[in-house]
Each structure stands twice: as structure tokens, then as C-alpha cells.
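Below you'll find only one chain, the form predicted on its own, shown as C-alpha cells.
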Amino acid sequence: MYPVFKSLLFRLDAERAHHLATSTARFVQAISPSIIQPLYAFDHPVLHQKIWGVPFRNPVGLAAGFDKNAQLVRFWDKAGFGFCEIGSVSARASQGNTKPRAFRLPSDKALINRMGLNNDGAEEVSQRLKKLNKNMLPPLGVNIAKTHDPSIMGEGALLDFRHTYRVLAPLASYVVLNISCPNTAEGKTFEDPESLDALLTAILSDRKEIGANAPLLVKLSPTFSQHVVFDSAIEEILSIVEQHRIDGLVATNTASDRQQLVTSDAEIKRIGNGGLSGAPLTHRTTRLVKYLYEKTRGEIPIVAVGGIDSAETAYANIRAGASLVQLYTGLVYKGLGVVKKINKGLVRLLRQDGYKTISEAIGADVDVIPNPIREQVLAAIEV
């Protein structure tokens, strides 16, 4: 059914494709959501497990971006996705870049989008999330990010970002700091290792004093290699968040370069700035996963996303060392069927591997160093 819808989308550009999926899942979220329920669910037990003390039903979630407003909450429920992201939210509303802002690169399957963080803001996204009954739904990130603004620098910035995790922190299962967005005029405003260090700072004290219980997680850029060896700014970012026992990190967000890309020069030319999703950083992503799994010796849960479009893709994540997955791309080309096949694909593979539980499965793949000896290997590899 989804290849005949998907012909439908693809004839129009990719953010009024974007608007008319959604205006279609939130007419079928009014009228009863349930009813796709028999399509697109699917539950096993061996894709059960608890993190962070929040049970997962299935380890594959909807990735920041697609629901940015929180719209559609009941529906992912419904749609068989584990959890669901919403976001990037930011303190002020923003109407984000000027249009076209979002384009299809189908020969790569993946998208360039410069959206620029257009979102209701935290006081409407607040209100519509108080609604939702919680206890029946799967978990509920918040993704937040700076308000879209080059004029809110310094001071102003770290305001910006703590008004909005101290309006939306409570209503969430976990929070996301959105710290390298690509796709704005700042960019990567607090992946500074200072900035970031004052940035956790203030949120960590944010959260002591509103009682907020959400797990917080921060969210890297993609490495500009798919062999990563030693990567320092990561190192500094990794340092920081050690320092601040941040609960979990979620890699990647788009990539700002063009590697890996069939499509011509002439047309990613024509495109222009933006974030890249899909495919091409399908590799990037499950060796960063695996960089940042044995750099914090498997202790802090990941989630990977970023060119995850299968039961393959998704498990090789998982033995890499994500204990979560989430889709944006990948839900484009294939549609709301692929989380259903990944999930029984998932299944497929762990028992063909021997596990009982997916728990088992994560970070397989890695070999652990013990920390003292990773100092020693850090240092002979800087020398």
C-alpha cells in the first residue's frame, strides 16, 4: 500500500509531502488510532528491556524532527514504535528558514533538510503534551534545542535553552539537549567544551531544584570519517559528560558534509546548505556508536539513528553498542511498515545469534577496554 501513497508524496516537494503524511496520520489519530493498531504493531518479549528504569517494549523509536510538535503522539503509539522523540522544541515559537528547506535525494535514499528548527515553542508543546495520559503511552522523549535566533548568544543562549528544559523536563520520559544543529545560522552553539560544560552545568541545577526525574541525554554530530581511530573533540565532549554522569547519548544528528553521495554535484549544488539523513550515514553512524560504547566502557545507553532503515541496520547498531534505535529516513522511503519488519527482523536475528533477550545483544561487537589501560592506548596514540 505504501509504495502507491508513496508516489502520491514523492510528486510533491518534500516538506508539503511532509505535511500531507502527517494531515493523514492526525485525521486517523482523531477518528480512533487503534484501528492501524492490527497492521503495524508487533510485540515479542525478547525485544523487552528497562533503561534508565523505563520499560521499552521494542527497542525502535521515531527520531526528532518528524513530529517536532507533538501532534502525534497517540498515533506512533499505535503506528508499533517503542518510544517516540518530539522536537526539537525551543524556547520561542519559530517559523525556521525560509522555503524550499527540505529536499529528496532518492538515489541515495536520503534527505537535506535546513529547517531550521521551526517548532509552536515550549509553552504550546507543554500544553499540548499535559494532555496525553502518560501511563498509556510508550515512552515520550523531548528533544530541545536553542531558540532559532543569532542574536541570542552568551548568556542569553543558556537562558534560552534552560527555560525550555524547565517548562517541558517534567512531562517527558527523557530529555534530549539538542547541542549541534546544523541547519541554523549558529550551528553548533554548545558543542564548545565549554560552552557544553556550563550548559550541563546549569540544566543538571534545573533539574535538582524543579524535582525533574527525566533521564538526560545529549545528542553528538556525525564524525566526518566512517573509520573513527581517535577523535578529540569527541574525547572533550565524552570528558564533559562523564564529568556530569549525563544518562545517555543519542548519535548522530545530520551531517553538514556530502560524502558518500551518488547524486550529481550539479543538483547537491542546487540543494544548497543543510543537514544530511539517510542512508549515506548509515556506516558513519554504527562506528560512532561503537567509538563512544567502548570510550565509556558500555556504561552510559545510546541511541543510535542515522541511515537505520532495516532489521540489518538496526541490529548492527545494537551489537555496536545502541540499547535504542530511532528512524526518520528510513520511515520516507519505506514507510510506517518498516518499523513492524524491523522489529520482527530484530527477533529473527537474536535468535539466530543465540540471545535470549536483546539486552544481551548490546555491544557484542565491541571489546572493552578496562579504563586504565584505555589511558595507556590514548596516550601512545597522541604520541
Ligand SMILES: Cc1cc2nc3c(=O)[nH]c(=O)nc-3n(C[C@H](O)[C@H](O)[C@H](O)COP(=O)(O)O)c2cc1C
Second form
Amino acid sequence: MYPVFKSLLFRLDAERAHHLATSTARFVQAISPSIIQPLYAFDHPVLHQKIWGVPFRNPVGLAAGFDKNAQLVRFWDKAGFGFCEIGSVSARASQGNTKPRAFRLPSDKALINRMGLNNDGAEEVSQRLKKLNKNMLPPLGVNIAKTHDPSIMGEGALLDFRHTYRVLAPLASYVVLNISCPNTAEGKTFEDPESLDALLTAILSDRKEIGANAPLLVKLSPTFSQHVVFDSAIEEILSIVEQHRIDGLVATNTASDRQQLVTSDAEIKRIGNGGLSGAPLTHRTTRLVKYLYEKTRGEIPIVAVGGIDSAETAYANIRAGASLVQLYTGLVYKGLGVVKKINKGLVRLLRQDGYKTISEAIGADVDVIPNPIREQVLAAIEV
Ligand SMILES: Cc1cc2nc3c(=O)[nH]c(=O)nc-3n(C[C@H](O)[C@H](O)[C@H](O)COP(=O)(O)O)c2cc1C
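What would the structure be for the form predicted in complex with the named molecule, given that what you showed me was the form predicted on its own?
Everything in the complex follows now, all chains and molecules, and the chain you saw is the first one.
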């Protein structure tokens, strides 16, 4: 069915196609989202796991950006996702950048976007989330970012981020700080160590104050995985993340560079700036996930995202250390059916390798150097 719908969608500009697809989904959701369930549902106990004490029925989630304003959460549940992440949401509503701002690169199975954090703002999204019956839905991640406005800087940027956190964290199963959006109005991310340290200090003090218990994750950019040998920047970020005892990492956001594309240079030039997503990120994501898992000794759950569009790419990331995976561009090129295909394929691959649960396969391809202090503590507990 999707090839027919896709041929229609691909005749439209990428953002119009997105609107058409999401309007169709909203229509289905309004009538009865259960009507799609027989097509897309797939459940298998091998895929069940608890992360941060939160139960996940399968590891495949919707990546941030597809449902920025939480308008389709009930639909994603019936479409077979194990969880979904809404956002990025910012304190103030924003129109984002001028259009056109999303482009397909079909020969690379990729997208380039410079949406610019368009969203309805924290208050409106919180009202929408309050109407959902969270107990009936899979885990809901809330991805937050700084308002798309270059005049909000320094202390103002922190206050802006904190406001969104305070409004939305109580409604989330987990919160992601989008510190790596390549499309910010000020052309700067929160990934420089000083800004990140200040942000995490502020958010964690808010977390304590409001008594929010949603795990806190940080979303990284893929910039670092360009190199086979990772540079000191990522080490610094990781050391800040570990100092603050952040609960998880999301790797990765879209890429600002244009590595390994077959699309012509003239076409790339015509498109202009923006974040690259999809198949060109596949290996970079897995390499970064592996690096992060090794460096954090498998102690911090990792959500892999970037070029995942099949059971094989999902499994490679799980074996590299990801507890969960997400997709966006894969949905555009393969349609909703890809979620069930990935889950079914994962069951086959896990069984083939003799695993009884998905948790056993996480990090299977990585030699983790044990943390001596942790090992001593565990040994002491055993005694
Ligand atoms: C059109 C578009 C909009 C996106 N918007 C966001 C966003 O608001 N916040 C965010 O954290 N990531 C956003 N992303 C990044 C995705 O969540 C994901 O990290 C990236 O696309 C790589 O995954 P993929 O290859 O499966 O698309 C967006 C991606 C696309 C293509």
C-alpha cells in the first residue's frame, strides 16, 4: 500500500508531503486509531525490556521532529511503535525558518532539513499532553530545545530551556535535551562544554525542585563520528554527562556536513544549509553508539537514531550498545510498515544468535572495560 501513497507524496514538496501524511494519520486517529492496529501491531516477549524502570514493549521508537506538537501520540501507539518522542518543543511557539526547508535526496535515501525548531510552544503542547491517558500508552519522550530566537542568549537561553523543562517534565516518561540541533537561529549548539555544564546544572536543580522523576537524556550531534578516532570534544562532553549522572544519551541528531553522498554537488548546493538524515548516517551512528557504550562502560542507556531503517541496522546498533532505536527518515522512504518489519526481524536475529531477551544482546559487539570502583562495589554487595 505504501508504494502507491509514496508515489503521490514524493510528487509534493517534502514538507507538504509530511502535512498530507500527518493529516491522514490525524483523520485515522480521530475516527478510531484501533483500525490500523491489525496491520501494524506486533508483540513478542523477546522484545520486552525495562529501562530506567520504564517498561518498553519493543525497542523501536519514533524520532523527534516527526510529531513536534504531540498531535498523533495515540496513532503511534497503534502503529506499533514501542515508544514515541515528541518535540522539539521550546518555551515560546515558533514558526521556524522560511520555506522551503525540507528536501529529499532519493538516491541517498536521505533528507536535508532546516526546519528551525518550528513548534506550538511548551504551554500548548502541555495542554495536549494533559488530555492523554498516559497509562494506556507506550512511553512518551519529550524532547526540548531553546526557543528559535538569536536574541535569547547566555542566562536568557538557560531560563528559556528551564521554563520548558518545568512545564513538560512532569508529563514525560523521559526528557531529552536537544543540545545538538544544527538549525538554531544563532547557529550555535549547547554542545560546548561550558554551556552544557551550565545547562545540566540548572536543569538538574529544577528537577530536584519540582520533584520530576522522568529520566534525563542528552541528544548529541554526529559531528564527532566523522573521525575513526574520536577527538577530545566528545570525551569532554561525556565527562560532563557522567559528572552530572545523566540517565541516557541519544545518538544522533542530523549532520551539518555532507559526507558520502551520491546526490550531485550542484543539487546539494541548490538545497543549501540544513541537517542531513537517513542512510548516510547509518554507519556513523553505529560507530558513535559503540564508542559511547564503551566509554560509559555500558552504564548509561543509549538511544540510537540516524539511518536506522531495517532489522539489520537496528540490530547492529543494539549489539553496538543501544537499548532503544528510533527512526524518522526511514519512515519517509519505507512507510509505517517498517516498524513491524524491524520488530519481527529483530526477533529472528536475536533467536539466530541464541539470545532469550533483547537485553542480552545490548553491547554484545563491545568489549567493555569494567569500572574498577563499580566492580568493587558490586563484589562487596555480593559478599
Ligand atoms: C524534518 C526533520 C525534523 C527534525 N526535527 C527534530 C527536532 O525538532 N528535534 C530533534 O531532536 N531532532 C529532530 N530531527 C532529527 C531526528 O530526530 C533524527 O535525530 C535524525 O533525523 C536522524 O534519524 P533518521 O536518519 O532516522 O532520520 C529532525 C529530523 C528531520 C528529518
